[in-house]
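In the block that follows, a single chain appears as structure tokens, in the form predicted on its own.
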Amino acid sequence: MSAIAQWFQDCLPVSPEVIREMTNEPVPNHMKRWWFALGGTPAYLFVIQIITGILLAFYYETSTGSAYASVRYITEEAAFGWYLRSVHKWAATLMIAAVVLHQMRVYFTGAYRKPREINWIIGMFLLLCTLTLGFTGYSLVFEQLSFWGATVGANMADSVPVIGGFVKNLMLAGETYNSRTLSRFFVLHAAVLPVALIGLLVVHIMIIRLQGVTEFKFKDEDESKPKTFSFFPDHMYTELMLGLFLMILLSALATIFPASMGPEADPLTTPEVIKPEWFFYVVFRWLKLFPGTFAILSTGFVVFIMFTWPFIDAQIRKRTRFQEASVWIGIVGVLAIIALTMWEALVAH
């Protein structure tokens, strides 16, 4: 054993002490309360996907006359087939639930302020991959759900001036759904999108490297205790109880609730309810409620306005004395989003 550690030495001239150093930065005291520690569950989950993602990808075929019977291949037949598309898909919503609960624990704490700007807005382009990973997920199933889910998505992009016509081919492949447009799915879905996520992770994760963590001071805080711990082993084996309450969670909701099979897709039958998963409930009621361009236009000018709140928020802290808008502004838009959630799962049409 000593002979291969020396070679591995030889090869590799770092020694355990210096990779310990670089790894086991202080961590604050309050990374120890879960709410906190949220950023590590969406990446744990991110690899569960890939991992998943690649074994069901053996059997999964891109074509639409294909897919469908693919897809139930893999959930009637396939060995173990049935729990690794469940644990992929329950994965995709715990990961999207997870990714939404840490940017709403990064604005209610103020961490996106000076000098954390362009991390928010590396958080809000990670938000928008993880949703549009769900999305086309979702459609590579080729369920009548599915299929008329892209079609409204399609025209949903349409809708916006300028770009919407381009944005709508460059989503199916031409004007409308065809044998071409669930490849292009598949390429976002299991290429493009986990490259660009992988990407902003490692830039997302270097900027909190360089600046730190945001620490947080509590009343109940007792000030004769270290105000830090040790990344590892401490936190480390923090991050690996909780992957291992996931992976239970996971198995567990895979074998109670195990993922469907719906009807497949038919381009000349409308379904009666068109609903999308339960993350795009609130874009799709909003959709309802207020006349196309102008319902699209005001959901990008809430989604520039989450991009850019950094600043708006230090210019309101500057220029007037409510120094903590961010939190009611927060408290109304999490309830308005909830209520419309809420609304969309609950009425039929």
Partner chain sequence: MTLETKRWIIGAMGGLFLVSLVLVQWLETTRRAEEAGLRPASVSAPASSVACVDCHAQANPGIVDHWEGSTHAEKGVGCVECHTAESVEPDAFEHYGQSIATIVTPRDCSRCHVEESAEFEASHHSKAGNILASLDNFLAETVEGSREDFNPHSPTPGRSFDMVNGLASAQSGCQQCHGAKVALQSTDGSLITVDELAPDENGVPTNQAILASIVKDANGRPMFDTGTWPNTGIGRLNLDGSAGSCTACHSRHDFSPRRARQPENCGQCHLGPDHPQKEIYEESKHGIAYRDLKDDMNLNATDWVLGADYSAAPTCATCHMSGNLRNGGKITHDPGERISWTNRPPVSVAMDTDINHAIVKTDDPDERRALTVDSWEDKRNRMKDVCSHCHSPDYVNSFYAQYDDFVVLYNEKFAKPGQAIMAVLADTGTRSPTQFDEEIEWTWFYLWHHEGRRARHGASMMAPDYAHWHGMYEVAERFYMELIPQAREMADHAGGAARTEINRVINDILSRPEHVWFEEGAAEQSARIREEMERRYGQGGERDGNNF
Contents of the next structure:
Amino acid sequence: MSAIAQWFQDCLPVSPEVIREMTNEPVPNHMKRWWFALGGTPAYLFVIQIITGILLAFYYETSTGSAYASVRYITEEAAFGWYLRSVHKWAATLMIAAVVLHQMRVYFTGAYRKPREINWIIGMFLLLCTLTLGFTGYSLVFEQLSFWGATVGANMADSVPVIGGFVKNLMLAGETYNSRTLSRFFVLHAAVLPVALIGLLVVHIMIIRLQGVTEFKFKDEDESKPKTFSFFPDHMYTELMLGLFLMILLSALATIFPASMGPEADPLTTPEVIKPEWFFYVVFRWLKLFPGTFAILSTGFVVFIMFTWPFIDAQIRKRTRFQEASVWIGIVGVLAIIALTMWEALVAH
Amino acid sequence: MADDSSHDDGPVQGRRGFLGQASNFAMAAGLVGGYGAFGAVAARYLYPARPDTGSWQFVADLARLGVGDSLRYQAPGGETVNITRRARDGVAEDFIALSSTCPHLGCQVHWEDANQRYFCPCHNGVFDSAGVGTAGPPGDAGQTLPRYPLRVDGNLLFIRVPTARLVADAASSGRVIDDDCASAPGHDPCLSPLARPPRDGELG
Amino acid sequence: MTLETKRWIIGAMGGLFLVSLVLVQWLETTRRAEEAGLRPASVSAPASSVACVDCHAQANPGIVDHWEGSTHAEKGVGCVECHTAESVEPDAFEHYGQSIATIVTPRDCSRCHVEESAEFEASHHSKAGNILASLDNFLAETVEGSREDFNPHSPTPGRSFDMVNGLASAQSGCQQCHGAKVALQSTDGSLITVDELAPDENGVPTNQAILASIVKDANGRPMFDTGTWPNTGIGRLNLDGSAGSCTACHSRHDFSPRRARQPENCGQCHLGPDHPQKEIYEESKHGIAYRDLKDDMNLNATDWVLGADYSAAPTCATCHMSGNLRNGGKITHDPGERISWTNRPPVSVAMDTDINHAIVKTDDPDERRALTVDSWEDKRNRMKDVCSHCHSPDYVNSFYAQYDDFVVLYNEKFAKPGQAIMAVLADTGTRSPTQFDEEIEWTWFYLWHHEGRRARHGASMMAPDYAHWHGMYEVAERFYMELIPQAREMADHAGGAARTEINRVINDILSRPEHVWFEEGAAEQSARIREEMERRYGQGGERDGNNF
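Could I see the form predicted in complex with its partner chain next, after the form predicted on its own?
Up next: the whole complex, starting with the chain shown before.
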């Protein structure tokens, strides 16, 4: 045994003590509260997405002629294909929900404030990456909504002044949806965006580790007890439980609400009711409320405000007496998002 | 890992020995069982959904083949099958259906009329007209060309061949290839208008 | 929560995850089993017909392809369900363990389509095969062909024919639309038809003795007389005593209602010189709208109710057969239900029909009332229901006034007089009882059977060119320039009392106000035309014989 251990030691000159030291960072006590685990949830779901995504890619074909048929093969013919596809779809939904909740938690607890501005911005990039993954993902099924969603998305980009046409052409590989468009979405969905997401995630977590998790103090905590607990194994057990809970939840969702297939994309017929995935309902409703260019630019403006919020918030706190202004603005923002989403969800057109 | 101190670790010491071990075991079993099953699902998903056991395909009326006659049949997968009639009893045993796939490493053999043999270009395998390997690797190993099962129903001959196709939307049933003039979609090869090379200017 | 508790919980949740995957596995297995049960082969043929489909998909892929796209296939109606035949039926034979027949008759269809078959049976369509005694049949069998086969009079190089089938024109012409009397070959060289078999009400032949003399091929299949099968004429006289063929309109093997809804389908028979309904429809506003708006016709709809499923344009079926909002979507397979004039005979007749759906012929008003079960007005009102989906009542009523006027004009000015002249020629023995052996018989046939029908059909379906130039213009020319001169010539030729009688009839007709212009002239009107031409074109039209 020791000979083999020695051999490993020689080949990989890393001592177990160092690894333990590196990973076993003390975790603040507030992390025992479940809603603080929302950062780990999307990361775990992302791993599931990578695994199921790789499995789906084994059978998926990127040609507009056979994409729909290959998804149908996965759904109807391949063993457990329906299950893996449904898990992929539901994990995507949960991932976006978890990212949004995580961001709300960070926002309302003010965890983005100095010195964590950069990590907030990286978090915003992660949010955009996740949403774009969702968008490209449902384009790949090549059903009616995939096609028209992509077409509408591209034409939305087109209405941005100056660079719109350029962005649209870049997105569709042409003026309109064509035979080269789908492989673009596939490469974005299966290679570019996941790699970007992993890179951003690494930086995101590294910065957390460098700065330490924001510590919160709750009134009911016993002052005499230590302020932290160890990551390993205690917090890891928590994460394992969370992971298994997600797996069970996903299996249940996949069996009760399996991913279905709409009619195949038909460039000649726009469906009567066309709706994007639920996480784009906000933008979709906004676009219906206001004329094109204004709607696009105002959406862009809101995203810009979100990116720079740590600095804006700092200025507000510095220059005015409204120290908790961010909470109220946040509540208004969240209510607006919920209202627009519900509105879009409840009406047919 | 059990001895990692934790601030709220406070079970009764006496229980800890046995139950602690048991909980370790339960956790390991749960993780292996759950994720292992997921792994098994993934593995099953990657394996072909259902084996291609082939299907019975119509070949021809029995009357089409006299004793000693043979015809070539193209299976849905594109493989050529040589079907020869040896007797006139009206049963499946009258016929043999030779696959054109070499038993050595799966290349396609072709019939050489001049040498009265099947020849495999990959490793110079040679088979006689009954499909028995006579030279090359199949001859050395005593292999023969595979035979497909045949069935006679009434006065019709059926063959069981694999139906998997290389191109997903190709035709789904096999067909008999006309020996003299292979009939295929498109132009009739029997009517080749330019048997001689075109003269200058003839094709513009 | 202690670490140990957490470990227990993780273990339990791992187990639960495992259980959930076992459930997934169970679902997967159930799904596979269901799939295997539902789809034994690549074709979802009903179990009874799997073997048929297996073989025929390769032998006759067209049949199977058509059937696979049909509603029958969707609902699990396979080959055997329709082709099944009991062994007592004369054309039944054993085919790989099933007793089947080649021809599927309305009786077979009526096993499921009860109402449709009953309506069809009552229709004039189903009686189209009863043309044996008609002029048309005489034309094809005798004038165009020969009742008896005869020897060729010189060889055909490259082919050898020892006999000419004199009925070929009737078989390829008349009977493909009207329907053949399906016949089996008998060992004594004669033919076995429904007449010989005398089937009972279940279609089973009462003359069982004759079954032994049916000629069978090597596989035991009864052999049809090639002149009578293939045939999908709408009034086919089938061996089981049923009349007609559903595939005349619902062509096999997809039996598409979509196809039956389109005018091209009716146009397979309703076209040509004697009843150009298809061409008339194409000239009409209805046909033009249809050609333009075909994409909006919703032809795939299940019920295809006018006003609910579509209203872009009417096809033949829309007006004559299909359901509409006002009649509660009721479809009829008897197109006569909405036709108020029959323009088929030389003189148009009002469509009062009796209990047997036959036209009431008597003149006596009381008797008519007593016999009539469904009057021409009932029929017209049904058609008006259709019209009123797009037209206001005034418009519809005024159209019918125009149509009635036209039919009555034709009847009174040309048809009845023509009939009278032909009658007197026959009564006086001037014209032989044999049809088509005298020029005037061709003239009269052209007048009512071709030109007269064209005119009336043109007026009935809003095609002015057919009403006038292809219609009444030619009727008039035929009447004045051929029928009258030929009749007078025959009278001269006959001489004596016959001559006097014939001329009396002709003169009676020509002295009526509507004909008086022909022999006494209409100088006043000619002058008016000349003046008008002068005014419009600066020259008198009539002088150079080019009025318009």
